[in-house]
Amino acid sequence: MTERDTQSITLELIDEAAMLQFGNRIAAAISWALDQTLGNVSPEKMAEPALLIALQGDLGAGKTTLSRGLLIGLGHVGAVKSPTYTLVEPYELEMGQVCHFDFYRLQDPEELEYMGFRDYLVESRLCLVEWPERGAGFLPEADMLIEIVQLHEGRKLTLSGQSEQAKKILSQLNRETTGVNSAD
(Lines of atoms letter the chains of each structure in order from A and count residues from 1; the text may use other names and numbers.)
(Lines give C-alpha, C1' and ligand atoms only; values in the text may rest on other atoms or scores of the structure.)
(Ligands and ions follow the chains in the order given, each with its own letter.)
Protein backbone atom coordinates (compact mmCIF):
# COMPACT_ATOMS: atom_id res chain seq x y z
CA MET A 1 0.00 0.00 0.00
CA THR A 2 1.48 3.31 -0.98
CA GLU A 3 1.02 6.41 1.14
CA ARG A 4 -1.05 8.26 -1.46
CA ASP A 5 -3.39 5.27 -1.94
CA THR A 6 -4.25 5.21 1.74
CA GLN A 7 -6.39 7.36 3.97
CA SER A 8 -5.93 7.05 7.72
CA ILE A 9 -7.18 8.22 11.09
CA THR A 10 -5.35 7.91 14.40
CA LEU A 11 -6.97 8.41 17.79
CA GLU A 12 -6.67 7.40 21.43
CA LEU A 13 -9.47 5.85 23.46
CA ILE A 14 -9.29 5.82 27.22
CA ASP A 15 -11.32 2.73 28.22
CA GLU A 16 -13.60 -0.13 27.19
CA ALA A 17 -16.68 2.12 27.09
CA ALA A 18 -14.90 4.45 24.65
CA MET A 19 -13.89 1.45 22.52
CA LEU A 20 -17.51 0.24 22.38
CA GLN A 21 -18.74 3.74 21.53
CA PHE A 22 -16.18 4.11 18.75
CA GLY A 23 -17.26 0.71 17.38
CA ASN A 24 -20.76 2.20 17.16
CA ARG A 25 -19.38 5.19 15.26
CA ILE A 26 -17.61 2.90 12.80
CA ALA A 27 -20.90 1.01 12.32
CA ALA A 28 -22.73 4.25 11.53
CA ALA A 29 -20.04 5.24 9.02
CA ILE A 30 -20.17 1.77 7.40
CA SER A 31 -23.96 1.97 7.10
CA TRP A 32 -23.70 5.44 5.57
CA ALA A 33 -20.99 4.36 3.10
CA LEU A 34 -22.86 1.23 2.03
CA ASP A 35 -26.02 3.28 1.49
CA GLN A 36 -24.03 5.73 -0.65
CA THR A 37 -22.41 2.93 -2.65
CA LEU A 38 -25.28 0.51 -3.06
CA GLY A 39 -28.37 2.65 -2.77
CA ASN A 40 -31.42 0.44 -2.60
CA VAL A 41 -29.72 -2.80 -3.69
CA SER A 42 -30.87 -5.62 -1.43
CA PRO A 43 -28.24 -7.78 0.29
CA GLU A 44 -29.43 -10.76 -1.78
CA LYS A 45 -28.70 -8.96 -5.05
CA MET A 46 -25.38 -7.49 -4.01
CA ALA A 47 -22.59 -8.84 -6.23
CA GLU A 48 -19.74 -7.03 -4.49
CA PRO A 49 -17.50 -9.01 -2.17
CA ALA A 50 -17.79 -8.30 1.53
CA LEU A 51 -16.18 -5.25 3.02
CA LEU A 52 -13.15 -6.74 4.80
CA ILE A 53 -11.93 -5.06 7.98
CA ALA A 54 -8.77 -6.47 9.57
CA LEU A 55 -8.11 -5.86 13.27
CA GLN A 56 -4.51 -6.16 14.50
CA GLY A 57 -3.21 -5.90 18.04
CA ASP A 58 -1.74 -7.92 20.87
CA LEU A 59 -3.80 -10.18 23.12
CA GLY A 60 -6.11 -8.02 25.21
CA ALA A 61 -5.72 -4.97 22.96
CA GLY A 62 -9.47 -4.65 22.41
CA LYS A 63 -10.13 -6.18 18.99
CA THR A 64 -13.17 -8.13 20.19
CA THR A 65 -14.44 -5.16 22.22
CA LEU A 66 -14.27 -2.94 19.15
CA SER A 67 -15.99 -5.65 17.10
CA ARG A 68 -18.70 -5.93 19.75
CA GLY A 69 -19.37 -2.18 19.58
CA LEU A 70 -19.46 -2.33 15.80
CA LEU A 71 -21.89 -5.26 15.73
CA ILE A 72 -24.16 -3.62 18.29
CA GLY A 73 -24.02 -0.41 16.25
CA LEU A 74 -25.15 -2.39 13.20
CA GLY A 75 -28.20 -3.60 15.10
CA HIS A 76 -27.17 -6.87 16.76
CA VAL A 77 -29.03 -7.54 19.98
CA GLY A 78 -27.54 -10.03 22.41
CA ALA A 79 -24.13 -11.36 23.26
CA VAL A 80 -21.15 -11.01 20.97
CA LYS A 81 -18.88 -13.95 21.59
CA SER A 82 -15.21 -14.04 20.71
CA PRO A 83 -14.80 -16.49 17.82
CA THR A 84 -11.43 -17.69 19.15
CA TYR A 85 -12.48 -21.35 19.23
CA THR A 86 -15.10 -21.40 16.48
CA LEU A 87 -13.02 -19.22 14.07
CA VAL A 88 -16.21 -17.49 12.88
CA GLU A 89 -19.43 -16.13 14.36
CA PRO A 90 -21.97 -15.12 11.68
CA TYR A 91 -24.66 -12.53 12.45
CA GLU A 92 -27.79 -11.99 10.37
CA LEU A 93 -28.48 -8.27 10.54
CA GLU A 94 -30.71 -5.88 8.64
CA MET A 95 -27.81 -5.01 6.33
CA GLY A 96 -27.19 -8.71 5.57
CA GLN A 97 -24.74 -11.22 6.94
CA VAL A 98 -21.82 -9.94 9.01
CA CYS A 99 -19.09 -12.41 9.96
CA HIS A 100 -16.67 -11.99 12.84
CA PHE A 101 -13.51 -14.09 12.45
CA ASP A 102 -10.67 -14.75 14.88
CA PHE A 103 -7.62 -16.41 13.34
CA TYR A 104 -5.63 -16.58 16.59
CA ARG A 105 -5.78 -20.40 16.72
CA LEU A 106 -5.18 -20.84 12.99
CA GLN A 107 -2.16 -23.10 12.49
CA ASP A 108 -1.88 -22.70 8.71
CA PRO A 109 -3.52 -20.14 6.39
CA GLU A 110 -4.63 -23.06 4.18
CA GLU A 111 -7.16 -23.95 6.90
CA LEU A 112 -9.18 -21.00 5.60
CA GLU A 113 -9.81 -22.97 2.40
CA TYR A 114 -11.21 -25.91 4.38
CA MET A 115 -13.56 -23.68 6.38
CA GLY A 116 -14.92 -22.06 3.21
CA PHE A 117 -13.59 -18.58 3.93
CA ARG A 118 -14.01 -17.46 0.30
CA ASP A 119 -17.71 -18.29 0.49
CA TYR A 120 -18.08 -15.96 3.46
CA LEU A 121 -16.54 -13.15 1.41
CA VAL A 122 -19.18 -13.65 -1.29
CA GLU A 123 -22.19 -14.27 0.97
CA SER A 124 -21.52 -11.52 3.53
CA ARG A 125 -21.76 -7.74 3.49
CA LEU A 126 -19.03 -7.30 6.10
CA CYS A 127 -16.24 -9.48 7.48
CA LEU A 128 -14.32 -8.50 10.62
CA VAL A 129 -11.06 -10.41 10.94
CA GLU A 130 -8.98 -10.52 14.12
CA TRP A 131 -5.37 -11.72 13.75
CA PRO A 132 -5.36 -11.30 9.92
CA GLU A 133 -1.60 -11.89 9.79
CA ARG A 134 -2.31 -15.59 10.55
CA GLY A 135 -4.12 -15.79 7.21
CA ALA A 136 -1.26 -14.22 5.23
CA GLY A 137 -0.99 -15.49 1.69
CA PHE A 138 -4.60 -16.64 1.65
CA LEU A 139 -6.53 -13.70 3.05
CA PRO A 140 -7.21 -11.00 0.44
CA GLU A 141 -6.04 -7.47 1.13
CA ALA A 142 -8.31 -5.80 3.64
CA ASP A 143 -10.37 -2.79 2.65
CA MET A 144 -9.56 -1.34 6.07
CA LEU A 145 -6.93 -2.14 8.66
CA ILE A 146 -7.46 -1.18 12.30
CA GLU A 147 -4.31 -1.40 14.36
CA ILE A 148 -4.78 -1.27 18.13
CA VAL A 149 -1.83 -0.54 20.41
CA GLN A 150 -2.09 -0.77 24.19
CA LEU A 151 -0.93 2.37 25.97
CA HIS A 152 -0.23 2.83 29.66
CA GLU A 153 -3.81 4.08 29.88
CA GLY A 154 -6.15 3.35 27.02
CA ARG A 155 -5.54 2.36 23.44
CA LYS A 156 -4.20 4.01 20.30
CA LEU A 157 -6.11 3.11 17.16
CA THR A 158 -4.94 3.68 13.62
CA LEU A 159 -7.51 3.05 10.91
CA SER A 160 -6.26 2.95 7.35
CA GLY A 161 -8.04 2.12 4.15
CA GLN A 162 -7.24 1.65 0.53
CA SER A 163 -10.54 0.73 -1.12
CA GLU A 164 -13.02 3.39 -2.13
CA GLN A 165 -15.54 2.08 0.42
CA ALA A 166 -12.95 2.27 3.21
CA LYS A 167 -12.03 5.81 2.19
CA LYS A 168 -15.71 6.83 2.34
CA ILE A 169 -16.02 5.24 5.79
CA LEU A 170 -12.90 7.01 7.06
CA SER A 171 -14.02 10.35 5.59
CA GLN A 172 -17.38 9.99 7.33
CA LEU A 173 -15.68 9.07 10.63
CA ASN A 174 -13.36 12.05 10.26
CA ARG A 175 -16.35 14.38 9.77
CA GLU A 176 -18.19 12.95 12.80
CA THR A 177 -15.29 12.68 15.23
CA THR A 178 -13.80 15.64 17.04
CA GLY A 179 -10.30 15.58 18.42
CA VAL A 180 -9.08 13.06 15.85
CA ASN A 181 -5.71 13.44 14.20
CA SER A 182 -5.96 12.32 10.60
CA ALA A 183 -3.69 12.05 7.61
CA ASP A 184 -4.76 11.74 3.98
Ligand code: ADP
Second form
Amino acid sequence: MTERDTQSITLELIDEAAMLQFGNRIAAAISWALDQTLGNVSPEKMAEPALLIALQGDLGAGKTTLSRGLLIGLGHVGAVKSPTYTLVEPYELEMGQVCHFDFYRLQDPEELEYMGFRDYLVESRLCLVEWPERGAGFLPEADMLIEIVQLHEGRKLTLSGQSEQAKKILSQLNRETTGVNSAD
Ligand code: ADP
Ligand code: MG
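Having seen the form predicted alone, can you show the form predicted in complex with the named molecule?
Shown next: the complete complex, the earlier chain at its head.
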Protein backbone atom coordinates (compact mmCIF):
# COMPACT_ATOMS: atom_id res chain seq x y z
CA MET A 1 0.00 0.00 0.00
CA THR A 2 1.79 3.09 -1.15
CA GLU A 3 -0.65 5.93 -1.39
CA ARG A 4 -0.09 9.65 -1.12
CA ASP A 5 1.00 10.55 2.36
CA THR A 6 -0.33 7.41 3.96
CA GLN A 7 1.45 5.22 6.42
CA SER A 8 0.35 1.62 6.58
CA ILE A 9 0.85 -1.67 8.38
CA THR A 10 -0.15 -5.09 7.10
CA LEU A 11 -0.28 -8.21 9.23
CA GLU A 12 -1.95 -11.59 9.56
CA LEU A 13 -3.71 -12.77 12.69
CA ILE A 14 -4.43 -16.46 12.92
CA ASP A 15 -7.35 -16.60 15.33
CA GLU A 16 -9.78 -14.72 17.52
CA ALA A 17 -7.34 -14.59 20.45
CA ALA A 18 -4.70 -12.95 18.23
CA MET A 19 -7.31 -10.47 17.03
CA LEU A 20 -8.27 -9.51 20.60
CA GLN A 21 -4.63 -9.17 21.54
CA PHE A 22 -3.91 -6.92 18.58
CA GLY A 23 -6.91 -4.79 19.59
CA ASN A 24 -5.18 -4.41 22.94
CA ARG A 25 -2.01 -3.26 21.23
CA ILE A 26 -3.86 -0.67 19.18
CA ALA A 27 -5.44 0.55 22.42
CA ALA A 28 -2.02 0.94 24.03
CA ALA A 29 -0.72 2.88 21.01
CA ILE A 30 -3.80 5.15 21.01
CA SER A 31 -3.44 5.85 24.74
CA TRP A 32 0.21 6.67 24.22
CA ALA A 33 -0.51 9.05 21.32
CA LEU A 34 -3.35 10.81 23.13
CA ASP A 35 -1.22 11.25 26.25
CA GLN A 36 1.44 12.88 24.09
CA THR A 37 -1.11 15.29 22.68
CA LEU A 38 -2.38 16.14 26.15
CA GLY A 39 1.22 16.69 27.23
CA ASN A 40 1.25 19.87 25.14
CA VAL A 41 -1.89 21.02 26.89
CA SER A 42 -3.87 23.39 24.77
CA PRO A 43 -7.61 23.83 25.30
CA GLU A 44 -8.22 23.70 21.54
CA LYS A 45 -6.61 20.29 21.37
CA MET A 46 -8.87 19.11 24.18
CA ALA A 47 -11.90 20.15 22.17
CA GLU A 48 -10.78 18.34 19.03
CA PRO A 49 -13.25 15.92 17.47
CA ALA A 50 -12.76 12.26 18.22
CA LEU A 51 -10.13 10.14 16.60
CA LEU A 52 -12.11 8.28 13.94
CA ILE A 53 -11.23 4.69 13.11
CA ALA A 54 -13.10 3.01 10.26
CA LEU A 55 -13.28 -0.80 10.21
CA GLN A 56 -13.92 -2.27 6.79
CA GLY A 57 -14.55 -5.90 5.92
CA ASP A 58 -17.29 -8.39 5.06
CA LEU A 59 -19.78 -9.79 7.54
CA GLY A 60 -17.84 -12.05 9.88
CA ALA A 61 -14.48 -10.47 9.03
CA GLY A 62 -13.76 -9.69 12.67
CA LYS A 63 -14.55 -5.96 13.00
CA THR A 64 -16.48 -6.40 16.25
CA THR A 65 -13.84 -8.78 17.63
CA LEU A 66 -11.10 -6.22 17.02
CA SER A 67 -13.27 -3.48 18.54
CA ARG A 68 -13.81 -5.68 21.58
CA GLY A 69 -10.05 -6.12 22.04
CA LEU A 70 -9.57 -2.39 21.62
CA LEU A 71 -12.27 -1.44 24.13
CA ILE A 72 -10.99 -3.93 26.71
CA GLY A 73 -7.48 -2.59 26.12
CA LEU A 74 -8.79 0.90 26.87
CA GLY A 75 -10.09 -0.33 30.22
CA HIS A 76 -13.63 -1.46 29.52
CA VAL A 77 -14.73 -4.27 31.81
CA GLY A 78 -17.62 -6.46 30.75
CA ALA A 79 -19.37 -7.32 27.54
CA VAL A 80 -18.92 -5.52 24.24
CA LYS A 81 -22.19 -5.80 22.36
CA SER A 82 -22.31 -5.57 18.61
CA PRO A 83 -24.04 -2.24 17.82
CA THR A 84 -25.68 -3.70 14.69
CA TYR A 85 -29.21 -2.99 15.91
CA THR A 86 -28.62 0.04 18.11
CA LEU A 87 -26.23 1.75 15.61
CA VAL A 88 -24.13 2.99 18.52
CA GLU A 89 -22.81 1.77 21.88
CA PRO A 90 -21.18 4.48 23.97
CA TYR A 91 -18.59 3.64 26.65
CA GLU A 92 -17.42 5.87 29.48
CA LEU A 93 -13.78 5.00 29.95
CA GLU A 94 -10.89 6.57 31.79
CA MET A 95 -9.81 8.42 28.64
CA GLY A 96 -13.33 9.80 28.16
CA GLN A 97 -16.21 8.74 25.94
CA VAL A 98 -15.55 6.11 23.31
CA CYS A 99 -18.28 5.22 20.82
CA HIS A 100 -18.61 2.04 18.83
CA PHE A 101 -20.82 2.35 15.73
CA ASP A 102 -22.10 -0.16 13.22
CA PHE A 103 -23.70 1.31 10.10
CA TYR A 104 -24.65 -2.03 8.55
CA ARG A 105 -28.36 -1.38 8.91
CA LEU A 106 -28.21 2.24 7.84
CA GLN A 107 -30.61 2.82 4.94
CA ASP A 108 -29.35 6.27 4.12
CA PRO A 109 -26.30 8.21 5.35
CA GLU A 110 -28.71 11.02 6.29
CA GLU A 111 -29.88 8.90 9.23
CA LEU A 112 -26.59 9.85 10.83
CA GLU A 113 -27.88 13.40 11.04
CA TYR A 114 -30.98 12.28 12.95
CA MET A 115 -29.02 10.11 15.35
CA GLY A 116 -26.78 13.06 16.20
CA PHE A 117 -23.59 11.50 14.88
CA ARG A 118 -21.86 14.89 14.81
CA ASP A 119 -22.44 15.33 18.55
CA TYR A 120 -20.98 11.91 19.28
CA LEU A 121 -17.93 12.84 17.25
CA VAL A 122 -17.43 16.09 19.16
CA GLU A 123 -18.09 14.61 22.60
CA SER A 124 -16.00 11.46 22.22
CA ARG A 125 -12.26 10.90 22.30
CA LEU A 126 -12.48 7.94 19.97
CA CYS A 127 -15.08 6.60 17.53
CA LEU A 128 -14.90 3.12 16.01
CA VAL A 129 -17.09 2.65 12.94
CA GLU A 130 -18.01 -0.68 11.36
CA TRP A 131 -19.40 -0.45 7.79
CA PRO A 132 -18.19 3.15 7.29
CA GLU A 133 -19.02 2.90 3.56
CA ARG A 134 -22.74 3.00 4.46
CA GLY A 135 -22.24 6.46 5.91
CA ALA A 136 -20.47 7.73 2.80
CA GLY A 137 -21.02 11.40 2.15
CA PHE A 138 -21.88 12.13 5.76
CA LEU A 139 -19.08 10.47 7.65
CA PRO A 140 -15.93 12.61 7.70
CA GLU A 141 -12.72 11.07 6.42
CA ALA A 142 -11.38 8.63 8.99
CA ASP A 143 -8.05 9.21 10.72
CA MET A 144 -7.34 5.53 10.36
CA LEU A 145 -8.76 2.82 8.13
CA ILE A 146 -8.51 -0.82 9.17
CA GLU A 147 -9.35 -3.27 6.39
CA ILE A 148 -9.91 -6.89 7.34
CA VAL A 149 -9.88 -9.69 4.79
CA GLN A 150 -10.75 -13.32 5.56
CA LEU A 151 -8.03 -15.79 4.69
CA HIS A 152 -8.32 -19.56 4.46
CA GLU A 153 -7.09 -19.46 8.04
CA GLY A 154 -7.15 -16.27 10.03
CA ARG A 155 -7.42 -12.71 8.80
CA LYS A 156 -5.28 -10.17 7.00
CA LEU A 157 -5.37 -6.65 8.37
CA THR A 158 -4.23 -3.48 6.68
CA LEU A 159 -4.10 -0.37 8.81
CA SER A 160 -3.59 2.95 7.11
CA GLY A 161 -3.45 6.41 8.54
CA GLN A 162 -3.55 9.84 7.03
CA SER A 163 -3.88 12.21 9.96
CA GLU A 164 -0.82 13.11 12.03
CA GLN A 165 -2.39 11.45 15.05
CA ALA A 166 -3.03 8.21 13.14
CA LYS A 167 0.52 8.15 11.79
CA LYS A 168 1.86 8.57 15.29
CA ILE A 169 -0.24 5.62 16.43
CA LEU A 170 0.94 3.47 13.52
CA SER A 171 4.60 4.31 14.17
CA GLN A 172 4.13 3.35 17.80
CA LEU A 173 2.47 0.07 16.78
CA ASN A 174 5.32 -0.61 14.38
CA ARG A 175 7.85 -0.08 17.13
CA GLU A 176 6.30 -2.63 19.43
CA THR A 177 4.98 -5.17 16.95
CA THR A 178 7.22 -7.89 15.58
CA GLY A 179 6.58 -9.68 12.34
CA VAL A 180 4.82 -6.71 10.83
CA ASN A 181 5.50 -5.43 7.34
CA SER A 182 5.15 -1.76 6.97
CA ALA A 183 5.34 0.61 4.08
CA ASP A 184 5.25 4.37 3.78
P1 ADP B 1 -17.78 -8.64 12.00
O2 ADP B 1 -18.01 -7.69 13.13
O3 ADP B 1 -16.74 -8.17 11.04
O4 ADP B 1 -19.03 -9.05 11.30
P5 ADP B 1 -17.06 -10.52 14.12
O6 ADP B 1 -16.07 -9.72 14.89
O7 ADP B 1 -18.41 -10.65 14.67
O8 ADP B 1 -17.15 -10.00 12.61
O9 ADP B 1 -16.34 -11.93 13.94
C10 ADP B 1 -16.89 -13.00 13.24
C11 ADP B 1 -16.13 -14.25 13.58
O12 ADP B 1 -14.78 -14.21 13.19
C13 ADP B 1 -16.14 -14.59 15.06
O14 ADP B 1 -16.58 -15.92 15.19
C15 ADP B 1 -14.70 -14.48 15.49
O16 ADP B 1 -14.36 -15.43 16.45
C17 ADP B 1 -13.95 -14.76 14.20
N18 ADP B 1 -12.61 -14.15 14.14
C19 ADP B 1 -12.30 -12.90 14.51
N20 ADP B 1 -11.01 -12.65 14.26
C21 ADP B 1 -10.47 -13.77 13.72
C22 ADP B 1 -9.16 -14.12 13.24
N23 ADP B 1 -8.15 -13.26 13.26
N24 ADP B 1 -8.99 -15.36 12.73
C25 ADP B 1 -10.03 -16.22 12.68
N26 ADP B 1 -11.27 -15.95 13.13
C27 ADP B 1 -11.51 -14.74 13.63
MG1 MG C 1 -19.71 -6.56 13.62
